[in-house]
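Listed next as structure tokens is one chain, alone, in the form predicted on its own.
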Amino acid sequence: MAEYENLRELKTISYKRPTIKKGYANQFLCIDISDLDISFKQVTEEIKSTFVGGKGFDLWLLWNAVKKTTKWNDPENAICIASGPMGGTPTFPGSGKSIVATISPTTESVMDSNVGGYFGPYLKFSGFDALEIKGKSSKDVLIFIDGIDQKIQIFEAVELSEESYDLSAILTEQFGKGKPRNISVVSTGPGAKHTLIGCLNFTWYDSKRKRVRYKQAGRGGIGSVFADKGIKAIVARWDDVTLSSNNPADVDLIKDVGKKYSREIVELDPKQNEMSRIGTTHLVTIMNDYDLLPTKNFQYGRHPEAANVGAEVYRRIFDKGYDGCWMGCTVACAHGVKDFVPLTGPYKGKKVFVDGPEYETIAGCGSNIGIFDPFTVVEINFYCDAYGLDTISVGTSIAFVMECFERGLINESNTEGMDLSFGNRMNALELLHQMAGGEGFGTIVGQGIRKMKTIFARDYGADADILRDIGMESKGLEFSEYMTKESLAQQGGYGLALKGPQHDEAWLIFLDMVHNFMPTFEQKAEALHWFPMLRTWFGLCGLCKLPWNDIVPEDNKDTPEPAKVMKHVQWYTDYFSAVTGKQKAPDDLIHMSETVYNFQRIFNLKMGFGRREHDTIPYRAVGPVTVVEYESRQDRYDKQLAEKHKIDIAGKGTDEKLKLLRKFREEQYEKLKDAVYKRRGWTNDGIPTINTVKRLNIDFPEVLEVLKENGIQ
């Protein structure tokens, strides 16, 4: 019997921890828990030089560990978990991300997503600059890697908690020997065992709380994955981070470049977003003055409502203090509501602490399915934590459910009598409790969006046209929280993202529409190439996106392309090059994600997709479905059918012009589609050229087989 409660000892082994040198531990960490076997493997200079660090690491692995059949439920599935090179800094802010990869259950191809927590730096700091986990329990299994004693351990997990907030509390007293801050915890909860829309959620404490607070990794079903291969938690364990932990090649040009970002922060974030205060919430407000809120799933983009669940509304709500997910950022963006008590569900009348809500999951979660009650959306945050569920997906696919509904193309012999109206709170949460417990209407919601469609027409009868055109999923991933229909370059920004439609890759909804910045479609090409290569340099790097352009210089509108935030890329770069000895340029940035960013392309083509078929998106991304939605901004459509496509609307009803301007965007996403893989060195049908793949110099015999395959040679 372990020393630990409630956990069976299967298997331990001691390792000898190595010295971080320069941002790397040069070891890969490999458990296959079929068989309980611990591995080590070296990362080589070539790894480093062509993967740099963290997303990157994370599909080296996995693609090795997966064939082109393998399904996302299959044993040599991998949840691979990295950091990056510059993650662990505690100087530098946004300095603490892990970014996690695996083969997805709604998408069935390449997922990545990225978190915050300590774990990533943990793991490289115990000695591991990635995590890959294969194969399959027959029992609840935890795995423990303790930096700190230097080795590393399995346990059956034997009636621990489902619910992530009371597991990873108890898992946290338990390994932290007294010492709760040298804990993080990677947990789910029973919503991923009975969907698949599962979240992870990573942990790190929060000492003046004393209490364990959460990030998500939420995309794809990551936790479904999780949970599907009888993982109940993976817990790491170090001590103190300094400066001095990567063993960085230039000191004192860290210690420089840190103090002036942190200094910056510090004075301009109040003047702008004030993301130490309200966090993400300041863009609700914004976003609903834009007409880009998404509002009854994503039909408008504004609401009279809106400010209720904004940031004047949750600067009163969240619990005030230093609020940073990792040591240090002085951005400290990660709020929560203390004492909040649900009316729902099994935490009904308790105080709880409740991480977020952010954004994404207020527009998901509250404008997209039409509530505007702060109380609800925290409510529903909460319990999607604790369920270990993706509060984006959830939202969306509810949206979705809730327009079917009041369409007639589901009803309550579908839903077993409930009302799921756009608004229907109670219903909406019951349906949430559903999804957790694998019960009611609620497992089918749980599927996702693709598969709902599937099932609605072929099983109630909807128009399956109809269902295509407002199921907000493309590539099997449901759409994060901002509305396109005016933005051609977000449309891109959407529908040509590797994984999905996530705003990580690009987001250039102001840029284009508010600004009109890139009008010509080779401008919008070469926003849809610069944003995603250097958003991706992110995930290499174990860094957070949000400082770089959420807080900008105060002369940075005078810049030449003031978007690009260039003297914080400079600062970035300056940052590698004395994290890694590396001598490094702006440019250099957007080759190593390049490099990278086409071989996750291969890699998606590997697994039977990747090609511009699969990066179609709903109509409803592109423009108006209905007459209602065309009315509702008919001003700004007639006037681009009359002058843009110089179309006599003279006397035309609204359908027929509604018909008309499908046809237009639609012709110009294609059109788009075509300018984008021109630029990024692709053929007509969105597949990296020879010539691309041997300039980036990832022309491994592999990838060369599989372009081959699909008739690239």
Contents of the next structure:
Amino acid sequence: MAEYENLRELKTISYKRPTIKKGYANQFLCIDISDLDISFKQVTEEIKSTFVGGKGFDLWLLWNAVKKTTKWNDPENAICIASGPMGGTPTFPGSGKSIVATISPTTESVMDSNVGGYFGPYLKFSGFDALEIKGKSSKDVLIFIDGIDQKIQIFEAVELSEESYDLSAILTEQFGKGKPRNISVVSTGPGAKHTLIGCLNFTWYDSKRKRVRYKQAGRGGIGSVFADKGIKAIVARWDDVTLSSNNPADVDLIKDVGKKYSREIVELDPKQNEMSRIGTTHLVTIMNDYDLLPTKNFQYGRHPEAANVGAEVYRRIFDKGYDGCWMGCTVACAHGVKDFVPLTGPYKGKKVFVDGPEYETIAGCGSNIGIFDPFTVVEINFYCDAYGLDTISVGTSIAFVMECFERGLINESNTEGMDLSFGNRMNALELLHQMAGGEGFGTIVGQGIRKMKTIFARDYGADADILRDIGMESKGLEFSEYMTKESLAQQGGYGLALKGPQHDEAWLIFLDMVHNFMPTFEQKAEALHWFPMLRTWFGLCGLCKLPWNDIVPEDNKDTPEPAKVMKHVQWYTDYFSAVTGKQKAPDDLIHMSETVYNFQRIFNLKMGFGRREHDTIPYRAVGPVTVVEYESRQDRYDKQLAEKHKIDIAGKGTDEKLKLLRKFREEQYEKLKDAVYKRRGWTNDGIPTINTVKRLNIDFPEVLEVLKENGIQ
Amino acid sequence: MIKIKEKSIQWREGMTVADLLKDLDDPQHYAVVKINDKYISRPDFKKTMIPDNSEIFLIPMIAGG
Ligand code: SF4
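Please supply the coordinates for the form predicted in complex with the partner chain, as a counterpart to the form predicted on its own shown previously.
Everything in the complex follows now, all chains and molecules, and the chain you saw is the first one.
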């Protein structure tokens, strides 16, 4: 029997922890849980210079782990988790992110997700730049990476709590040996087991509140892969973290830049978005004012009750205190609700602490499903986390189901008697509990929108065309929560994103729609090159993107391209140089990302995707699908037809105008693809050319082989 | 008086956010301003009156999300 309760030791190895040098441990940890094999791989200079770290390392490990025929639930599929060279620098804002990658159950291709909490840095300081887990176990297993005692252990987990919420708290206590701050846990819950939209919860210990806090790697069902493998949890244990933990090349420079950055945030955040007080909730009413808040499955962008789930309400509900999901991050936006008492489910009547909600959860599990009660949103947020479900996919999927229900595409005989009209909060919660338990209609909703479209058409006789138009997924991933009908650039921001429609690659709505800074296709394409590249870079380095442009310097507006916030980009460049000792200029950051970005596109191609046809988005993301939608913003659409497209609309009915508008908008999206592919150095079918891969030094034989198989020589 | 960027500006009856931005003659495109704790978006600039003794923050909402 092991020293821990509920855990039966299956394997233990001791290892010698390497010294971290200039942000790297120079070693990967590879575990195959099928045969309990634990091995280490060297990280060569070539791997570092090509893939940098973080997502780049994940992709390299995953590429080598899977074949083109690998499915998400095959044993060879890997879950890879990495920090990055700057990951683990305390007090430098946003330096604690972990990046996770796997083959997704909903997109069947490469998925990546970035997440806060302490795991990535603890993994690195324990001696590993990245962790790769392959295989499958028939027993529930727990992996313990103990950087202090220098051992890796695999346990069988017996009768441990199913819910992530309890599980992480128990494991933190068990493994912390009186120092809970030394522990970070990765886990999921029963929802991940019974659906394809499971998330991973990563923890950090909140010393002030004396409790375990959670952040989620939500997108694309990574939690479902984790559960399918039979992994109950991964626990990392590490000691104190200091500025020297990364053994950076120039610690004084880091101190200097970090201090300037932190001070600027402390001074300006209260005057700007107040993230340290209200997180991202300020976006709710702002999006609503601009007709951008997804409402009732992205039909509309505005609702009179939006303020009920806005910042002014959550300002009062959030527990006051420091909420940095990384040590010393002065943005400190990871807020939570204390002593919340759920009305339903297994925690009904008990006091719980809820991490969140953030904007995406409020929009997805609130306005988009017609719910404007802030506490219902908190309850959905809580159960998604406890059950290990992605709040974005849950929200967007329920929104789709509710619209289908209201349109009569599905009915109570399909939903097992549930009225799933918009705003039905008790049934939305019931659906969530069903997803977690693998029961009733919840089992179907938990498959995600792409599979639901097939089931609704095939088994319930629903009209496949309308399902295609209103099902808000692309590449198999549910849309995150911004309206894009009036921003062609953001349609590209979603549709041309490598993993599917998540806004972490580009968020151009304000630049495009509100400020009209990029009227031409070429300007949009330039933005859809530069912004995704810069944003990708944060994920290579173990960084959070938020400090870059959610707080901007006061003199930023006087710079030539304010949207790029170049003062901060320069700071990040200095930071990279100071940690790694490699002197870089801002343009080099873009080049680093381009390499990994193109590699990921080719990885999609390897898995059978990654072409023009896969960058398709539903028409709901492009324009009004129905007459009612058109007529709700008739002045806007009529004006566009008349002024932009020179159509004489006199005497034309809504049906005819709807079709005309659709034709124009769909053509524009295709033209945008042409411009972006050209800018990115891709063929007109969306595939990187030989010149591009050569320029980026990723012309390895196996890359060229994939290109050749796809007609690129 | 209203306070903006550490400076004081004379308040006048009926002053809207749009009026204030015009007075400031600031070329930046502000999408949102904050009056004390309240966020006001550009579509509402013309109709939102600024109360006397407010503190105003101009928010460079440019590439959030
Ligand atoms: S900005 Fe917010 S999400 Fe990013 S590291 Fe800091 S607290 Fe975490």
